[in-house]
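One chain comes next, on its own, written as structure tokens: the form predicted on its own.
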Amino acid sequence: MPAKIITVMSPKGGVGKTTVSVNIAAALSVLGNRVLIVDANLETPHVAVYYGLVGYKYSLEDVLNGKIGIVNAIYKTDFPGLSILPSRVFKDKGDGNAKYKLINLFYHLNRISEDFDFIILDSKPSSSVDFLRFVKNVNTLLVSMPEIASIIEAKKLDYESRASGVNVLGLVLNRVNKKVKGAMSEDEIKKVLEIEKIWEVPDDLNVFEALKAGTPIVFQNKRSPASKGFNEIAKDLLSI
């Protein structure tokens, strides 16, 4: 059975898209599900940043660019059942080219789908689904802060890929504090936006002790507020 692939979304930088893929896809390893997650931002990329992986030689660039085929560049973390396809922190000569061909990344995916159960894809923050508008049966997440901006950023992301018939699973909150005046509750968003399905993560000094140690939360402190928030949506996306 080929992988479920899930694209993880922002219509900005700055809300822990990052934080929230490489997180989820540990609770889904953790799960005991094989699973590959891809830095598809190619402008920004930190995906191997999380997970401590340096020195790595091919990238996601190198596949785009047909430099070398897909397996090559897909590397197994210390965790079991964790693979990463990273892209190149510090750009080689050539490597601007491949954001223009990344709408053929499903292509390459295609070609290992059947190793694993998961796919999540990492993309730059974005108000825009372009690179996903052509793709069959693919899922994203969107990712938000508890705050009017952000929500309707949010709500703009959701209806653009609605309308280009992508399947939206749900909306994750992240850095959520209810004590912080101004933040929108589950309801107040539930009003702005169609989406049915939320899941809140809490704001939790403990990720950033993670990333410095280049463990995700999940891994590093398994009893952490956050930890216990990506943990119930990977329960959860196994079902949906």
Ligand SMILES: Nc1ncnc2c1ncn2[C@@H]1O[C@H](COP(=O)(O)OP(=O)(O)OP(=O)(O)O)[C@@H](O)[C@H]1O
Second form
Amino acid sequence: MPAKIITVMSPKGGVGKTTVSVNIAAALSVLGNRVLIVDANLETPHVAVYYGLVGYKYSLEDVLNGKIGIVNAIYKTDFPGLSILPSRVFKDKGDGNAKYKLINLFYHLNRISEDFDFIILDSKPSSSVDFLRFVKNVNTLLVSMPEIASIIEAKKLDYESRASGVNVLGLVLNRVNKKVKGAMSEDEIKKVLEIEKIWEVPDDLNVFEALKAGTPIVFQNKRSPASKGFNEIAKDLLSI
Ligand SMILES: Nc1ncnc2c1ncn2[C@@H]1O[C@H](COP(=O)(O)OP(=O)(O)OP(=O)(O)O)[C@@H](O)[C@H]1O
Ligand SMILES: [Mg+2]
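If the structure you just shared is the form predicted on its own, then what does the corresponding form predicted together with the named molecule look like?
Full assembly next; the chain just shown is listed first.
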């Protein structure tokens, strides 16, 4: 069976796409799945950093530029069942052309789709789903923080995704802190954003610690509030 593909997206930068991507990929692997995480954010790629992976030879840029086949740029992590296709943080000559070829990503992924149960794509901040437009059976998870500007942008992306035939699984409301006055509640968000499913991930200082350790928090601190949030999402994703 081909892998289920989930793209993690938000129009706003810095809301937690990479944190969500690396942790749901990790949580899905703990649940016994073969998972590939792809760093499709070619501009500010941090997936490898979040896994503490350094010194890899090939990257997504090489695949998109036709230098190598996709299997050569997939690296097994130290965690069973979890592999990564990184993008290059410090670009080589010619890497810049890769972003124009991102539309071909799914052609490359088709070649290895049977080798995984889930493929998680981290992405750059964007309101556009152009690179998903011709892809069948692709799912997205929207990510937002509980503040109005981020929610309004998520609404635009939700609309654009559905209009393009992309299946929106729901919204990950990240960095929820009930003590912060002025943060939007789930009910208020549901009024703006007509979305079936909202998962909450708490604002959790342990996330920074895990980042410093180069280990997803679901491995590094299993009982932390954020880990519980990520594990809940992963469990729900099993049934898509
Ligand atoms: N639930 C959380 N609790 C505390 N800190 C968090 C949480 N989620 C993310 N962060 C922190 O917020 C910052 C931005 O997160 P992240 O890099 O995942 O965002 P992003 O949306 O991928 O950013 P970009 O748009 O640059 O790709 C990081 O320092 C991360 O550690
Ligand atoms: Mg990111």
